[in-house]
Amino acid sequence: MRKLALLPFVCLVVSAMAQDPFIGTQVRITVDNASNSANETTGAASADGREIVAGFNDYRSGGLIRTGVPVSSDGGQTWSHLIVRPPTQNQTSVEGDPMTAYDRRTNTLWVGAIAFGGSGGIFVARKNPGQNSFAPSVMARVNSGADKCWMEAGPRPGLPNTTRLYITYNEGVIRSDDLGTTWTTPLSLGSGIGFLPRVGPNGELYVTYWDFGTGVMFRRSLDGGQTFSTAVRAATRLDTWGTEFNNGRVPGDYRIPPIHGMDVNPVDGSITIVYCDTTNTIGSNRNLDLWMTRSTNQGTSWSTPTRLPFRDLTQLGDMFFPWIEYSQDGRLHLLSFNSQYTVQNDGGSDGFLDQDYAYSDNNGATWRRFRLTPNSFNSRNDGRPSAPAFMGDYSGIAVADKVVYPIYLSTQLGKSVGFTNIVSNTAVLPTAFSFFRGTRASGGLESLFFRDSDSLVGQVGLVLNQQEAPIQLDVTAAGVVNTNPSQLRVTVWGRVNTPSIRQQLLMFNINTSQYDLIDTRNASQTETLSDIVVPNPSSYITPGSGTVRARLAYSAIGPVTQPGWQAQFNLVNLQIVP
């Protein structure tokens, strides 16, 4: 199959922005526990963004499906992987459907999920902070025809104190003021499926969903959930598909339900529709893109839908099961599945997908994009001993204040399995560079702002010791906040020209004043990322002005044999995460 490099991994500038975020390498969040398949992911975080939790479907031997949950208490660097089920008296052999909840004023998170037939029914069960384990579920309703449910937390109207927790799904919404012990008896809101509550800033209660049809419907409640407005269309589908199947509209045989996300901006209200539709033919294929549609007055009118510029309309490509978050400063994030990285035709077995990420700092009049997955990975290999394939129906975010963390399946391992990326605002540039040893070739200061094509460029000097690395470039960053961090990282896309060249890591020491040791490793002659732990991070950032110098040296592995080898520098930065 002919591959095509549409896009590298930081793409689709469409206008300038904002420091761009960090998006670290990718980290596994599902283990093998004698789970076959992972799909269906969400999430939620704390607002300084150590405690996660996320869900999944979770297929086990025997057919069995049970409701994954990996939590994380270290900002998402490890994960510990638990199951959550309901009281025995509702357990049955599908538990799945995740759905998960954070509440920022006690802190705490929720996951609940469905169990399908008997006397199963919405299951919920609750975090609380610190816990890396969590309380016995209860029943948040016993109801063996559920189906499809998420969950939103958010103050009450016109009490910014006051916690009320919501659930809705096909049966109406119900929900929870003593943080999801008990739960009141459902209100209908109609017919549809995908039924999804967002709480605006001042308690506000959104519900968006698919009536089957041609509509994204959506419905406003200003009394917290008791009562609700006419349901209003936000957006009429140009091409639609039933429930179980994507008529050949992608690359791949698994189902598409034309389930959308949606959000409200906590800075100024507004609300925010992203969801997937045809867009034109080439041949016979059928391109799929995401579409966006705005109210900026609750819900009462709404923008004419537009398309996201992600895709060249002359080339093949479909992008759907978005999911969108807004962070606490307005910026929107966007998690999607990708066909537009290898040229393929719509039907078949295979399909081969990415994972994109994407935010806009203007509710989406503009966006960066960027690649996940590090390579396709085929849809056919989900880990599940039948046919068609399931890639599930929707992903999802975790969002923090400062870091994003992107919940999302992929078959690179030969089996659908859970992945995240820490997507990081907490990015600290270089204010000043020097080369104690070596010289600079060409750059400058901001070519280690961005992975792009500008690079600083550093080549050996006056060797004066042939113990000491010929090239060191010494990077200071200032401003740095927080102190006395959980964690201190050094990031670093680069190159050298020649092989058998050595990298390290220095950093200041600002109790001893001397350069600590901190990483050795080989250089690349491809472009790398150099992704750096630094243990006992306060030791190296100077109270007040929060200074942090590093040294990155480069040096032969035996003789210098190569005259004029030179170290390229595309991207400099530190993360610090709380």
The other form holds:
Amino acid sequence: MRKLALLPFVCLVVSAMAQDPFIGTQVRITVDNASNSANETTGAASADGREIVAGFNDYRSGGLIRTGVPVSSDGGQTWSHLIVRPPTQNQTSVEGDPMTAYDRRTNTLWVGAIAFGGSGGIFVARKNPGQNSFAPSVMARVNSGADKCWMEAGPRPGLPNTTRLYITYNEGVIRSDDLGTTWTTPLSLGSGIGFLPRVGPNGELYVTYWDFGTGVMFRRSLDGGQTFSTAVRAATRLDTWGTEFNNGRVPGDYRIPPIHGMDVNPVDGSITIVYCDTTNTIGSNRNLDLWMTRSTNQGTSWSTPTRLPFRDLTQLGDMFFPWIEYSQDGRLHLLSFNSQYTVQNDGGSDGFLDQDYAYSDNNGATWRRFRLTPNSFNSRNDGRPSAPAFMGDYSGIAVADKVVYPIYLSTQLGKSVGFTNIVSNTAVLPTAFSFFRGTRASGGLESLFFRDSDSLVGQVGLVLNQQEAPIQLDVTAAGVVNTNPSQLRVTVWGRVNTPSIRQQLLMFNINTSQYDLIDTRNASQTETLSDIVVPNPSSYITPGSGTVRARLAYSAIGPVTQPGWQAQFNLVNLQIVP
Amino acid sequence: MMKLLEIKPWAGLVVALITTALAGCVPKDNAGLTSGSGGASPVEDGASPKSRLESQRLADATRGLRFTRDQVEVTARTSNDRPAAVAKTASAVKVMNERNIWFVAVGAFRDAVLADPRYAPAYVGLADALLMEGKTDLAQAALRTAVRLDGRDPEARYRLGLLRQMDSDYAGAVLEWTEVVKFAPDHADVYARMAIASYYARDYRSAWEYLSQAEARKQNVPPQFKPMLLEVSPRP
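Given the form predicted alone, state the structure of the form predicted together with its partner chain.
Below is the entire complex, every chain and molecule, led by the chain shown above.
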């Protein structure tokens, strides 16, 4: 088996687009070590991105499965790991298939899941704004045969100041008009699985599902879930397979039910579906790609499916379990498993997988894609006691207005663990730079904008005394609107070309008119991320102009054999968290 | 006809109900039978979080039936009541569609099979219900039984082809569909399916031939298919 030498966070440029988000390093969200395995991840976030709830199947000792609920109230930096259960009389040994939802109007978050068997069914718990715990759960539906549910909140049709909650699952759709306290009885949506509800800008309810065959099915309700259109086939998959086996379509031994992602663009009301299908075969390997179809007329007709351009057709690889979400600005976010970073055959017990995040600002016409996992992880190491492995049937994305949290699993710690990366669209790019000490060897201002092959390179220069750093890069950003943010961070991707170099970050304090030392660390010879939180952010943002001035200083802390050593800056920007 | 092209899980059953099997043969080949007195065997663990529970549900729902690779054998006492089997099958279709709970649907079709083990449409429905839980191996056994009972039911064989495709047996799928077109060339999208399976098997010449047949018969060809085929093979 040959592994490709690809760096983590390799940005695969599909086409030039708007400013890339800043993608933070992995943050573990299933922090309770008593959790033996985590899968079927999902999540939702408040509009400001501060409050996040996630959900996953949480495998505990004794063969118990619980609904693990990671919660963050600081924008995904730290997480607590809760267990949410149904009322006592409805509890069972297997409680999973989590779902989450967020209501913009009331700023409320929910988590729910299914207690399988016994007197179980679908349970839901509400987290009111600003609270770190959930209200006691309620049963939305008591039925031991309930299966895979998803949840959505939105206005009732034509009534923007209302909230209606929907849960769709195998029995059909149920709804609540009192923030999840009471629920209707189910209205059947027919035979299928993976019923996924989404609400359009004017309260339109859209539901997609898999028909167990080749159909990606769609139904629409324009009266708040009371009646539905007949099912239409949004797309026909060329290949098909069952829920239990992958039959040699991907590397490793785990099931890959072809459940798809769907969402509504809040800006233009269009609907996008992304699903996986076999595109071609190379040798005995079947290659699964992500395919997309769209509707601009509320699902009446659908575009010819197009393959997302994430694989050269001559290369081996599979992408599956796609999940998509639109943010309020119309950006389309995608999360998917990907086996392409390791050259490997389908089948066997070991599947080396990664997680990719991608975004599109034009409804999927072009994309930029990023690898989230630092190395490929082995599907076999899922932490469960017996084969086959289980990678879940889906992943999720918690979307806030300016921050996105892909919620996914990885086995990189020897068992299946939940992770996220803080994907921040709050970056402020530099507007100017200069070398206070040292000289520019190559690159320019735009070299600092993207993490790509183009870097700004500085070389040691003259200093006035031995204490001065011989490379000092001054970076200025202007136009920061929020002069009192909750957080100001400076992010730098860079490296030096010799050992024994120290990196320091200094920030210009508008109150003292002096530079304050914020951070000191050793510089690396391999490109490394420095993601530095600046305390007291308002001290460094000039009111009116919104100017921020940062200085990156590099000096020797030991013998340096290269007299003309350099510092290379691939990306430098500010992150302004509201 | 166009509705049938959408391959709804139970669509074939409608056809099968119309073309009710007049006669069939009781499976005689007992080779390879699973052990036990009936029902699929529960397993300790498996692919999904709830697999132990689902295994028990499967065992309960198929009690009285025994599955081999090639057939479903009835181990319980049966009544050989054809009208009851027809009624129970129709009822099971409704249960499957409206309740959409796989083990309830499997149990309902099991009851139809037990009412008359020679009634082929009950096995087609049983296969659909088993497929809801991803039991493609058991579903194949059910469809093979239906084919044995009624060799002229195109839907059973058509679905058997789909199941063989699910198992990555593209050549086997084409074989099944080749049988379908012998007596029902306009059935559903069978030529389109043969074209796609041939494409996956990298038999592009056959893929083009089948695609031409599908287009000539105005069958439902997924619009993304032809561009894919053109990418690897020019049209002859």
